[in-house]
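Just the one chain here, laid out as structure tokens, in the form predicted alone.
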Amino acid sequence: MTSGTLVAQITDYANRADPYPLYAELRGTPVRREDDGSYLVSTYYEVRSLANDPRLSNDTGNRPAGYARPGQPAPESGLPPSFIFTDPPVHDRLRDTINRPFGPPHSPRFLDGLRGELAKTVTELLDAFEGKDQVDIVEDFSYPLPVTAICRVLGVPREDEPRFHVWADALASSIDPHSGEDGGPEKAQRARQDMGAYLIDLIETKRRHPGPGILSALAPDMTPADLEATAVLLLVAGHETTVNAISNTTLTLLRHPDLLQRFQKEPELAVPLIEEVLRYEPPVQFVPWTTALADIDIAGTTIPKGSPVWLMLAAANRDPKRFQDPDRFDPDRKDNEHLGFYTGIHYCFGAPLARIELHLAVPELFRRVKFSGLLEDPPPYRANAVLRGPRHLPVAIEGLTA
């Protein structure tokens, strides 16, 4: 198998259900040059090193001509990129501004104040399982909870969710490096324009009539273009990855009935169990948009200046040089410093919110629902190779406790 065909297989939908044998093969060459001149980095210490290296740029504008630029708005749109696609000092200024109303140290109680409403949402979603003998965990549980959360965080009316569901899907697919094969960039650009128009109106309303949510808090401190770009990013990324995390946790536990029974008896296992899922089945599989700003020597290879670099997080999370028996799901794993939420200055902005949602949703789901088993294994997966998770997760259930 050549290097060129290996990356093609990793992104091929036929391997979406189980890409891990391909990642194992990829780790045989920790820094692998592809036929198009891009470099795939797949081992833990090398991925972690580069993710913290200022010589690696997240600004896809630094990509050489002819390479895909995931997440970059079309030049004619006149819009700035979202802050995850910027480098310091722009990145640091934007992220610091956005963090002020979102969490510590400026707003230490904001996220914690969401717990009551989110716990109520979990209860209502599970109550709706009553009388059913099968449900789709994605559609009926792991999608609506994060959408409710991110709407509450931003101050977006929850009743407007149907309007941005289609936009969010199209925008999320645009970070897939092969999305151009099915007209993805055109769909994403239309979605970006439609969502942008919606958010511009909402932001202007928030400027005139401030209300709950961070859009109102940010409106005086950010330009309209930067705030719109930020709102698009948070609205999409703020729920897409958490949907995957909840769905992947459910799927993993149903595939490990012995651990599920233990979890139901030991609810305190939730913290290490969820962290192990983030290692074992991370919601973001790889970061394909970074670029070398200088020649970088790593693992006996020189990545030339200007080369696109893919950081293969899911491969690194199963590196046997870092994690013992890495293909085994083990919630008792010690020193589990996984890359499920990335690392460095681009560490997932929404990780604290995602953890709150996971710790409210997962224990309650398995406390209240008596599962009979999976109706499809493997389930149908999303087309997106980067944001990997089930598109649907149909399960049989026998009942619901109070």
Contents of the next structure:
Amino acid sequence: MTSGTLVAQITDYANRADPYPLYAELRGTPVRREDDGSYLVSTYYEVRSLANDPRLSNDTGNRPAGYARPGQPAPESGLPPSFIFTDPPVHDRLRDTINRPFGPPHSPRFLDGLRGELAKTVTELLDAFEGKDQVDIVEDFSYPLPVTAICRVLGVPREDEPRFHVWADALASSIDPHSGEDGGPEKAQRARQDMGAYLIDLIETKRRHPGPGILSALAPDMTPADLEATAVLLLVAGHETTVNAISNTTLTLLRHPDLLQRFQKEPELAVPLIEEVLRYEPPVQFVPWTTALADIDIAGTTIPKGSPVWLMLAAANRDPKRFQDPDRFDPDRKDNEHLGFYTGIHYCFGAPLARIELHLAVPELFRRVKFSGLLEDPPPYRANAVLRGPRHLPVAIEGLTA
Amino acid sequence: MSADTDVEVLRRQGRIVVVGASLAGLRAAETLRDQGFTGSLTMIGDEPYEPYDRPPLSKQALLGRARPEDTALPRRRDIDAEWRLGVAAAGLDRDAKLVRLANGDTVPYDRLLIATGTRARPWFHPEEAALDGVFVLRTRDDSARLHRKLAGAVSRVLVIGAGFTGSEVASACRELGLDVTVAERGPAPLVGALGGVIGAVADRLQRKKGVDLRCGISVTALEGDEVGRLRRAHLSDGSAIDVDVAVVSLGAMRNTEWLAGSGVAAGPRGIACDAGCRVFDVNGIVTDDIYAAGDVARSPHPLFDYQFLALEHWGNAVEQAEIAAHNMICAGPDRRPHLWLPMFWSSQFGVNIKSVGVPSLGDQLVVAQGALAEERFVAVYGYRGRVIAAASFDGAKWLGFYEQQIAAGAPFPPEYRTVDRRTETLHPIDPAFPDPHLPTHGATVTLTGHSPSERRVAFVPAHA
Ligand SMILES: Cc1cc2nc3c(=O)[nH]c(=O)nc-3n(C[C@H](O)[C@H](O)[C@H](O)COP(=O)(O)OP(=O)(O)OC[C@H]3O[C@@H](n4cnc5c(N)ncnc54)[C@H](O)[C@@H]3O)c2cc1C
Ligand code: HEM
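Please supply the corresponding structure for the form predicted in complex with the partner chain (the preceding block corresponds to the form predicted alone).
Everything in the complex follows now, all chains and molecules, and the chain you saw is the first one.
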């Protein structure tokens, strides 16, 4: 196999349902140069080390001409990049500011305060299963909750929520380095513009009439453009990822009936179970937008300054040097420091929210629904190779308890 | 009987005694059981409590966010030990292989672990130290007493010594809304540990947060009222301030006195042991049945010219305890060296401070990321052209990288580009450590020289 074909295979839709053999092959060369000069890093310790390396940048503006620069708004748009695509000090300043109304130490109770409403959403979604013998877990369960969660975080009025569902969809596909199949870039750009226009209005309203949610709290401290970029980021980063996490958990449990049974008897298994899903089927498979600011010697290879670097989280999460029997789904694993939420300064900002959503949704799903099995295995997947997850997850169900 | 069967017998039915029932002692005991030691285990501790954690005592506990009695160390597993709490070990008889307790009991051992840690250096004048309102901070009881006092009507707190503990206490006081004066003999807070350049940042931070900071000043006397309550402190510049609380934070003293005369290499700088945690005797011969770990131990480190390092770091106590426990019940070839890279953290005035390596060894410093003026940076210390340490203010996530640089002996200064580097070229400057012979609050990493023993052994040539 010549180098370069592996990336094509990983992004090839035909391998979406099971990319793990390709990742295993990739780990054979922990730091692998592609023909276009990008580097793929696939082993646990190397990925972890690079994610914490100050010589690696998330600002794709550092890439030499000729390489894709995801996350960089067109200069004529006048928009700033969202903080995921920035380096310190800008990154830290923005992230600290945005965290102030969101999490500890300033707002340790903000997310907890959302639990009640989110639990209600879960209940309503499950109530609608009544009388059905077949549901699509993605459409009918995983999909609606994360958008609701982000709308509550931002403080979007309920009646506007449906529009966010549409935008979330269109924007997620823009994360894919080889998008196109989904109607990709144009659709995403239009959604981005519509959402931008909506947000500018909403931010202005919030500035004059503060209400719940972080936009109100942040309006006095941030420029409208930064705030808009942040709102879009939270939607893009927090929607499909969480949808995939819920769907992947359901899929994985239905593939392991023994564990499903155990989970129904031991609800406290939820914590290690969900963490193991984030290792075993991570919703963000890889981070393809980092760039080396200097020559970096790692695992016997020198990544030259300016190279695009892809950190392959899903491959690292199954590195046998770090995880015993890595292809086994094992919630009893000790010391499960997976990279599903990444590590370092760009560690998932929404991880506490994602965990709250997962812990509200998953145990309740398996408590109330009696499953008879998957109707399609593997299920059909979305085109996206980065935010990988099922497009539909049809399952047969036998009943619903209150 | 071969050494291997000895080890087997020891693992099955040996007697292991741990003196010092705190962080290092507990983690060692857990490791012993984890690794299959089924013999008898005795934990001797002079404090009346089961092992608890100290870092919160100068942080959350003073703010009332954690009660001192809630700081019990989480247990990793059951250790099935006999606990002898509230009684001190008073002596060691190496020939009889037993520990003598203060109540006259003796406890025999096959293997002994010494983890007696340190205690707070008391105020030098005993009568003044006894005044109501004068505190040190090392134990759970110290913290509880201080917290109670601070929660009452206090007009001004004096912190004596601006090392990590003193600075944390001052920070907690400010958070509680109390007026604080900090007196530091050195030129800035934290200078012993991080040097004057970083000390100046800590200095600014303290003043910005409203601390009345007085550097280059020592406290000469504490004065009480007629009923023995602290009311005033006298300073070396001739001034005096009215205070009703003084927290003496002048560093730590190693708990080695109980070993006097035992023949092991124990003294004020700690107990010398080899990289495998085996204690040396005064002749520089390593023992095979006595081990040391935690704050009380000092051992040679290859990254620092094989000088003996004494580390008052939480992480070191854990790691060294695990290594000591492992080596105690292993045959020679299976033993592991304790090569932990020093790592320390502190939180004060809303900033997370962290260091790796041995900053005080540094002869040069660069600000590699961030900016001192923003109180958010990573400073890298060089020693003879290689990276020897790094310290960060709100930049802890980067220190893993610099830890690798230190371990690899990477060249200093680090010339490569990084995120958040503010200058095209880095200009190394003198980190400005005070003369190590001048007493200050004391650093938490100390290089203690090459000799395992502080006692001189007279060399008498054998006669032909
Ligand atoms: C207020 C405070 C804040 C701290 N904050 C930090 C921090 O932020 N970060 C960090 O890295 N480190 C911090 N430390 C340091 C850290 O707590 C120590 O490194 C750690 O406690 C060392 O554990 P040890 O078991 O070696 O010693 P110790 O915890 O000192 O335990 C020794 C034990 O032995 C007992 N003992 C002594 N002599 C005898 C005897 N003769 N017989 C029986 N028992 C005896 C002592 O009473 C004590 O219980 C802090 C320490 C203090 C006091
Ligand atoms: C299970 C669900 C989730 C997973 C697996 C996940 C995973 C990740 C990963 C791998 C990154 C690092 C990406 C990079 O640096 O390039 C990241 C960053 C981020 N995530 Fe999540 N995420 C999840 C849910 C959420 C949610 C619910 C939110 C929003 C509230 C969110 C917001 C963010 C943001 C803002 C960043 C950028 C952080 C930074 O650059 O500092 N995520 N996430």
